[in-house]
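In the form predicted on its own, a lone chain appears below as structure tokens.
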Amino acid sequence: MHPDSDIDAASPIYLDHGGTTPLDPVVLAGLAERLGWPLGNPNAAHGPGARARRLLEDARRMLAEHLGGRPEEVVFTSGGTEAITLAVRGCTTASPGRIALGATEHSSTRTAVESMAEQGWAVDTIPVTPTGRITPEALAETLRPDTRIVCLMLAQNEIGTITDIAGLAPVVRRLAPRSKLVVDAVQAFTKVPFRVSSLGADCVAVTAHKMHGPLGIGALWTRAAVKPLFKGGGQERGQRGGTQPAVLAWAFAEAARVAAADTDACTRMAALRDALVAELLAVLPDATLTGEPPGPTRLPNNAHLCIPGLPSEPLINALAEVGLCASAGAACSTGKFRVSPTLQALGRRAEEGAFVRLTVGRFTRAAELPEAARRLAACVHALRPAYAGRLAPR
């Protein structure tokens, strides 16, 4: 332990804000006040429904200002996998085209798209670097005049790095005009800037439990009305069905207001990245970093490293077992080492190692830092002489 430290071998260190962030204690302060309010069915005439209706477009409205739009122009969803679905679902023709993704795009997106090939659907994959990113050149090199749907990140969940979605845009609108673009923002709201009424998007998914919000609430902004995944009771301008939990929705407006303000924390966020990869190359040298360098194409809360001699899946259940909350790059199945979709895009190898993300939060602690490096090595030197001469180096 540190000697300026609180933090010791048995104190838990979550470093896993890019898989979900806990509540912000203001959050979750007016959430819990809200939930003992006698509200009733948004949707109602009488005088609790009437209460909750107030807070759901209450919140519409803050949550439409916070992205740059119009409060009509938001969908209140049950979180991202939702908005992105009902996105790309809900952009389709009657008749099947081509629908364009990146390679590096998110599970939800990457289902929703195999589900439109299903109905006829072709599909053609953007290639990205080896850092990860998408240029100009290969996204004009995969659309055609009978694109119809294109479906790009604007940060990527895994390796974090950063999609200049508004100079792609006009990509997009030159050489398939009659398609709609779908960004998957989940990732990035509150880290990366942005207004949706200038990004160039047709769509915008984002969720609340990416940034200190609640689980179970999304949402999406769209240009026009998108068909709805299923009819329900016609809710959410038709778009979305089923009653809208208003005090959830009230708690993800909330969540964007109290991150807008802390205007400091994308700062503080990567000055700690920073920090936590420099402990982990001091004592893990040969260990490299994933994707964009830091800066203004990686998040400012994302590190994702490849460390060499041994596979993931042991490694992230280690970090479990000393209290470390990380996440992996890869997966370890069946005694047969893979990476992920996303690291196959990139050209990286099972072979190389294991790849692990770390992705701080507004409350993580510098003090925490080098207690996470120690833990994070002590684990990978335990483990790497059972794998010598299974694993070899890129």
Second form
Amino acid sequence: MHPDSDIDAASPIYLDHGGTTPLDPVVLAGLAERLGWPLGNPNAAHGPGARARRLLEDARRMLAEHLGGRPEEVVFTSGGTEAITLAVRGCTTASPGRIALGATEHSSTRTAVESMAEQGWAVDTIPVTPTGRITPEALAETLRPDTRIVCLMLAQNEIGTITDIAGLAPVVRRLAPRSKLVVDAVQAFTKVPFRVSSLGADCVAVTAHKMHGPLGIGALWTRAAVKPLFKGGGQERGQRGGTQPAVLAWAFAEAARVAAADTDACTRMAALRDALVAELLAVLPDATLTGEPPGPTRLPNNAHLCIPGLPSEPLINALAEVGLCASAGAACSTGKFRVSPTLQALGRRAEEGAFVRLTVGRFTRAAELPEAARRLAACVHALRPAYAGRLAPR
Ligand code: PLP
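Structure of the form predicted together with pyridoxal-5'-phosphate (PLP) (previous: the form predicted on its own):
Let's see the whole complex now, leading with the same chain.
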């Protein structure tokens, strides 16, 4: 244990903020207070209903402000998956056309698009560079005049690559003028500065739990009239049925406010991430960083490493046992080592070694990082002998 640190070998270390984030204490306090308020159904005419409606509409106004759009363009959903599915399915036209999809899109987008393929839509995959970028040329080659939906992500969840949506949107408008541009900003919101009004997108999906807000609430910003996935009682201007969770919506908007007020959070996270990578490369010199170099084209909180000589899954399991929360970009199924669709799109192979994602958050402490690197190196060294000769380097 470092003499100035309260982190010892038994302390849990959470470096999976790309998976989900702990609630911000300020958001938690406000949420707990409001859960105790006598609120009615926000669609009811009586006093408690009106109070819930005010909370909901305040949240919509606040969130719209942080997104750079108008309140009436915000549709609350249960999270990012629902927001993306609403955008993809809600933008489809009666007669099937083509959907263009970035090769490293999140499974929520991929599966929404696959469900449209089952209904006769043709799907075109937009290839990425070895660091996960979509170039204007690759996009232009993929688009067709009958492309109706284009799905791109602002920040990639595994490797953290940031896509220049504002730069690609004109290509979409020029080559597929009748298409809707659907953007997944789930990982980007509060970590990549953007305003929906200047992205050039039609729909932008966000979620609270990736930014120290609560699970169970997300939103779709949309300037397109999207068809609802379920009509229910016609809530959210007919775009998403179901009684709105006004308190969760408020907590989402509050999380956005609190994150925006923490003006040096991204700089802090980038410094922590850089320190973590330096610690890791010092103890595992043959490891390499996947994706874009740290800087404006990579999420400030994301480190994603390839560590030769062992597969991902046993490493992630061993890390869980020693209290280091990380995630893998690869899965082992039916005894065969496979990389995730994202890593496949980058041309990476399971034989290269373990792929590990470590993501810091606003509350990560510098003192946790040397101990995280020590645990990771210890697990790697303990596992490698069992895989000697079974994985070929790149
Ligand atoms: N898109 C990206 C890039 C994500 O990382 C995630 C969650 O991991 C989602 C969409 C889905 O969001 P949610 O977990 O809120 O459904």
